[in-house]
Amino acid sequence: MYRSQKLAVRYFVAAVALFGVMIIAGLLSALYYLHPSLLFDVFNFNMAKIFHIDTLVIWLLMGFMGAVYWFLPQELGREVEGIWLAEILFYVFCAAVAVVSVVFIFVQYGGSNEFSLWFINQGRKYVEAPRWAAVGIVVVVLTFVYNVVATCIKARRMTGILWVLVLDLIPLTLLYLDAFPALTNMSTDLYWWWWLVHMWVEGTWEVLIGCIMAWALMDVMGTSRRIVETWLYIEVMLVLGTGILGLGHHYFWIGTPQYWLSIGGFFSALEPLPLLGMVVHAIYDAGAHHMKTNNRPAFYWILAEAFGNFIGAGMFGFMMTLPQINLFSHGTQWTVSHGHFAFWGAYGCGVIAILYIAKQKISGVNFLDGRAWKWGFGLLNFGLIGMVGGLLIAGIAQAFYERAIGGSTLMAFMAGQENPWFVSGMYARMGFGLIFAAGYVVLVYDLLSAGKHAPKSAVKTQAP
């Protein structure tokens, strides 16, 4: 293993640990809907929600960085440049996450002043971390960019995947700077904040996971570079062509011009298509070779990534982003249903696939399979789909009773929270959330134990 791949393993361990924290915070957030007075004045719903969302962003970001550190030396056949600096900043990153977590648990809120912005809580969704921590994330990402770019320069060789990755790192870095302004006009603040949420999380991340999945398909299925790079180029074109215009579906109700209603509603669902095309084409190509693979868990998680991305981000997203529908669905559990499906399908499944690719090499086995990963795969996806369904039921009840009939008043909101359909959806979300948590436990067990009893020398491939 390269030194950078050992660093990647550390990132993977940290990502899996934060994945568990995200699940605990999510279960706690779900409990508040069933027992609103839970931990009142000790650890309120808002803080549980912040933990749930922020750890989601951080564990995925750590997974992406680990994946690049894993595949980059394989792609260029050399160690990552400046890896010692990346190793130091990994521990700085983990320490910063730990300190912010302690502040969120024991301090939680501060006054409306600069001190609170810098040291307690920025108060902006997805980027609640205080500014000192946001500065730290910028430093970590800049180091990551330096590692990738300097390695390519030293190697004097570029592949199509690396060109896309390097170009994507520019907006990945610059768009996060939208986390810093503290604008007093709410419409202006939301206008630029959506550039961070949509173009950083939904745009640059979509291209980044495309690069990672291209490497994964070549590793797991032996897919030709020509196929994955072709679809990667199509993805970049669609992100550039539709991503910025698709951003308009966030502009419907924040005081921006009316033309965003038609622009945002039309362009917002096209971005996930290339990743689905890449995987489907790879499977079609592999079919000519009897679909041989030596890593079944990774293969199935790649499939879950492609179709989960298309259905969760694409179909579920388009279902609720037409302005005629969004008028009633915006800000309800319907939105939360889409968010869970999109993040899981677009990113979570892909990171787990990379975990199994790394696990195979660490274990030193030529063929990775077993029973535990199937249980983890089934429980996680079944639990996720169940949560999505429960949230969708609750959200549609809100859209109907609270918005369409009640007229979006405070009394209609309170009545909506007591509606039997809404309550049933919340109970379903809680129950399926526990199933999802059980799947996480099985996943961790399998990642720790998989490959221990498999033969180390015999080469074996078979159809999934």
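Right, and the form predicted together with protoporphyrin IX containing FE of this protein, after the form predicted alone?
Shown below: the chain alone.
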């Protein structure tokens, strides 16, 4: 194994650990909806939620970085340049996450001054971490970019996937600089903030996971490079072609001009189309290689990624992306339903697939299968689908009672939150969330043990 791959494993371990923290924080956040007096004035809902969504961003980012550190040396057949620096920065990264966590737990918030923003809490969704930590993340990501570029230069070789990756990492890093400003004007503030959030999840991350999945397909299914690269270009063309202006679906109501209603609605409504293409592609690939795979869990998680992306992002997004609907669904549990399904489908499943690919290589088995991973797969996906189903019902009830009938005031808000449909949705999220958490436990158990009992050398490839 390359040193870079050892580093990747460290990133994977950190990612899975933070995934666990995210689930605990998510369950806690969900509990406030059922017991509002929980930890009141000690650790309020907003802090639990900050933990939930910030660890989400960090674990996925760590998963992606791990995946690149994993595949890069394999791709170029050489050790990653400047790996020692990356190794140090991994610990810096973890230490920063730990320090921010301590501050979030014990200090929580500061006064209305720049000091708070630099050292305590920035109070901007997804990027609440104080600015010093955001600087740290920029440094880590820049080192990561340096590693990738320098290795390509040293190897005097560029593959198509690497070109896409390198060109994608530039905007990905630049967009993160959006984590810093604290503009007085809420409209301009949100205008730029959405570049970060939307252009990450529906642009640069989508391309990044495309590169990683291309490597995964070559690895797990033995698809040829020319095919995955051609497909990657098509995907980039369609995803960015619809996603860049799809940004407009966040510019309906923040004070921006009315033309965004048409532009945002139109381009984002096109976004499901490329995702459908990816579903067809996943099925084709599964078949073209006669479902022969030496890594069953990775194979199924890759398939889940294609379907989850289409349904979670495509279908759940499309339901509420036209302005006439979004006027009422905007900022309700309906959004949360889509957010969970899309993040899980597009990125959660993808990262887990990579974890299994690494797992196979580390344990040195030719054929990875077993029983536990199926339970993990089943519980996680079942839990998630139940959760987003509950949230969808709650969200529709909220849009109906609070927004459409009630007129969005405090009274209307309460009426919506106390509506029986809404409340049942909240209980459903909690219940299915626990199932999801059980799935996580099985996943971790399986990752730590899978492969150990399998015959080390028997080359077995079988159709399911």
